[in-house]
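Only one chain is given next, in structure tokens, and it is the form predicted alone.
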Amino acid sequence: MAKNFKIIAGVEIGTSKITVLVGELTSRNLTIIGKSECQSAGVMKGVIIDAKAASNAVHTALEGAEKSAHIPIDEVILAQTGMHLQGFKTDAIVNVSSASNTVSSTDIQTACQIALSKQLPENRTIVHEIRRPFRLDGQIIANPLNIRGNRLEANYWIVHGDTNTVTNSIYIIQGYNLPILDLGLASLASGSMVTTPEDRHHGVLAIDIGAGTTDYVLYRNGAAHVTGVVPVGGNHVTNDLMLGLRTTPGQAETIKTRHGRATLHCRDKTTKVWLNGDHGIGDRPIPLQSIEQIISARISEIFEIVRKKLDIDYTPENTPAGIVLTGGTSKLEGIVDAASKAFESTARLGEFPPHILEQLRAPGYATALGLLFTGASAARGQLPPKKGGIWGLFNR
């Protein structure tokens, strides 16, 4: 007898950790019942470069998520990132078919298999497909069936990756012995989770900022319209107060947890902090303002190149709910400030919505969560009919 409900898991397989969130699927709720991080290896810059190292990493976590859910898991959402990602866009014009100029379905698909023919390189695969609104006669419509007009055009933003790095990723968890799902670009993930269907609308950019990659996402119209990776994150800010403190890694970290800005607030040069805070063998004070001045460059940078990528795609007139930041370096005090100033619009630090408990209302959560609830349609479709009675724990 086929169960009721299906075990997901989202899964985000960092530079600095792996994340991985259980949910209990219904034909009406996903409930999160279990939840598992672990330091990540084998993984740099969103990109797997050592497989056996990153399979222990991401096993362990899957291991501890199933024992958090107190159930094995069914299937799982793999999140993709890295620089190996490239997206680009395509479209499609037909005529309406019919005579009285009413689009038909086969209209819509006609347009939609024109766009998406495009071939890719060699050893490149379609990652995602992303369907911006239609347009009819020039006029966004968000489904022109039974419309009447003259021509129909549809409009792609197509994601792909390099084949051998996507491929490394499923078999890790296939290693696992776990079926795939889907596979889930971050930036749509966590980007689903921190703007609202209204900010999306009216067009908002949200940037996730991780250790190793920062992702992005441009909606407009209500839909994403141009997604992105920099190969540049948090872990580089670490390194860069690593080298200009000539300090350890996990000194230069601490650093910037206890200290880290990323504007410059400190206007006294005399002002210093202590290197370990203990006062033992060691330890030394550092100038404030030089830690800001470390940090508050490289943020500026990751800005800038996010801005550059983006190019005619953004610009504070078509973005007017502004910048929505998440990951786990959008903690940093007066990042709100600088990506305000980069991008010339307001910005916030991203909000979950209120079902999300609390404990998952952190930014490194963000991708993980969103993988969950925008693949849970998917899963859904498995599901058998349901046939009276309570759904989920109680039921079980």
Given for the second form:
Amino acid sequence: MAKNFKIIAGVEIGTSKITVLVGELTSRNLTIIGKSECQSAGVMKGVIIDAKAASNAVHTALEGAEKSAHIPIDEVILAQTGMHLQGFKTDAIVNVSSASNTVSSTDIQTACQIALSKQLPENRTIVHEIRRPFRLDGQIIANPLNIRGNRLEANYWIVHGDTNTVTNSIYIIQGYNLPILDLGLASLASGSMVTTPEDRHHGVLAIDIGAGTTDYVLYRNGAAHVTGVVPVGGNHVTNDLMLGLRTTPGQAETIKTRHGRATLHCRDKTTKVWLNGDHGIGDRPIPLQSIEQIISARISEIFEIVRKKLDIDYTPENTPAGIVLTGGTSKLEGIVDAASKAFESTARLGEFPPHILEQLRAPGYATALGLLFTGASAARGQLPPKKGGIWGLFNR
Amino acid sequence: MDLHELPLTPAASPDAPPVTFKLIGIGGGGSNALARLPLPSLEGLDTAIIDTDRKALAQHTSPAEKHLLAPALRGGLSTGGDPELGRETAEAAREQLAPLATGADIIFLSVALGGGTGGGVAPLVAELATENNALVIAFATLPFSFEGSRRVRQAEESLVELRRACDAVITLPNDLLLQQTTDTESVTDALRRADEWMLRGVHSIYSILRRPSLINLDLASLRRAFVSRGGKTLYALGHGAGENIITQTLESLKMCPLLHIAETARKVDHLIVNIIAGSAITLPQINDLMSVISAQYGRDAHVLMGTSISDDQPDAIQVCVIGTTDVGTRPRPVRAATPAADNANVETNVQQPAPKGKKTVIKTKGPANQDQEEFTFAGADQQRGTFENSDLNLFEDQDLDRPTYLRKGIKIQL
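To test you: the structure above is the form predicted alone. What is the structure of the form predicted together with its partner chain?
Below is the whole assembly, all chains and molecules, this chain first.
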């Protein structure tokens, strides 16, 4: 029996939380029909370090998602992050072959093939290939087919990861007896949700600060230009507070959510807040300024690192739509100001497109939502299957 | 003999000769620290300074013996911050170092890691001292993050070697020093504070063993605490005075900048607690202090305690806590009992073709090899908190898992 819809799930195995969103995909649209969230385990800085613990947590989340959607999941789109991911740009130029100088589909294919023919080092797997717009004689042309020109240039941003780390996460999903439809970059997934097509056309930088990692994507000319991961996130803020204020991890977390601020606001050394707030044994006053100093140092460092990694790709001038922040840590007070200062540009918190349901409009859902929406086109079979990479590994 | 006439200290008993100490400053930073120390003349504590730099050595006015290392090889010049040169010099000067590392039961090393001489020479001195059956406790200063990644890396490499060679290594990261300073404090004052940390450690162990004290510790029990080497050493200081003296002391101990580690990492197997208190201290007070300290830092710990009364400050308490952890279950190889084996080891050490300095040391250390993996994170270990056992998170040679404010030298007021 062929059904005319498919149930796909976007899964993000995060450092603090595992998020699963279930979507019903028809040939026309995608409807979110189920969600599940649970405490993560065995994941540090975006990478699975304890497969068993992570596996249990993910399976619980998948089970919950199927329950909430009242239908079994067919396929999974899995987010990838972690410091093992690396990206590089590659390009190829071909001379337009036809006598009439119009670009043929063979020209496009050849250019793409040459650009993608780069060999990866051993133990590296392609996680995502992002095609930047074609250039014909140096001009950006979205679809060069049948357009006159001499030199066709194909550009790609290729993200590859450590094969073992990537397969570990895939095995966990397969352990639940679910096939993987696609892998998605966490940065790209959340970036696609919190930016508008206009933003992406003008140039925008989307930064998703999670618990374990900070994923960013810089859009230009309507397409992703560069992506990256900084393996630092909200957990580092908590850890810094714990060490700096000599507290337990739990107390540090509470302080972060209760009094945390990403910018220096309190100028008064004598303003203090209570550690536990219950005035019980072990409760003690802590200077608010110290809390802000610790957090702001960490947050601005994250932004500085992102900016350093982007290098010449980012300038305030070529990113007029500014900075968009999302992810759990973006709930931190003052983080927009911190971003704005670090990038010398405007910054704002990411907002979801109007078609997203009210209860899914939380920064924590950005990645899973993005996985579903960006993955939907792949699921409809509109894109040709990728060659090599992870698929070579699993389709054998 | 009347009960009241019983000797109170082991030092007084005729069959146990008093414990002797030696404090050796190695390399530029190490000897500077030693020279800066306002060392009270402690009986039975010898001091020595070892350096390759003739000029630097000449500048010190301290009464310590000075030794210019391998003048023939180095020509009285420093190693220029090159640990390779430091190691070469140390090997060449083995003969010269050997007598320095003798003649004391406990040898303290003061060394600043990150440069050439300190990192290269200190492990060898420790090794020689161990052969002479001395207990070796090193105070190692780690460079500021702003001194550059190269020095930080060199320091961590040296620290790994030093940990293998010493009974205990107490690290004093300079980054933490910044946390202690006030805005108006001068550089010299700030550095003096680091020296003071070291001084108090030396002083505590000295007074445990030499001063007449209420509750005594002897060398054998101290050795027992340092039975397994290579592990991390917990080191914290606290003080209190006036009203609420016990709470104050405990609070100050908890806030000690040297305790910049995750709560779980604070639990140790052996605790050495030295309390220097004014004569007003009561037994219940000591009891309160000790029970909290052992609950906070001990994991079913073997607690060694020394208490002495000092009337310099009648209503003040100073506490020094040193903790060691058993690494695995393997006790250190019995020393001095098998001098032949030890010597053989040393011989091969010299004769080996020695491809590259760092490897030589690791290879010739035979049994220590098993522990190698455990020290991958040496150095930064105390400041990574929950990320302690995860891979280094390097960006531009900085470990991002360490708190930003520490690396950037932002002072956090508590």
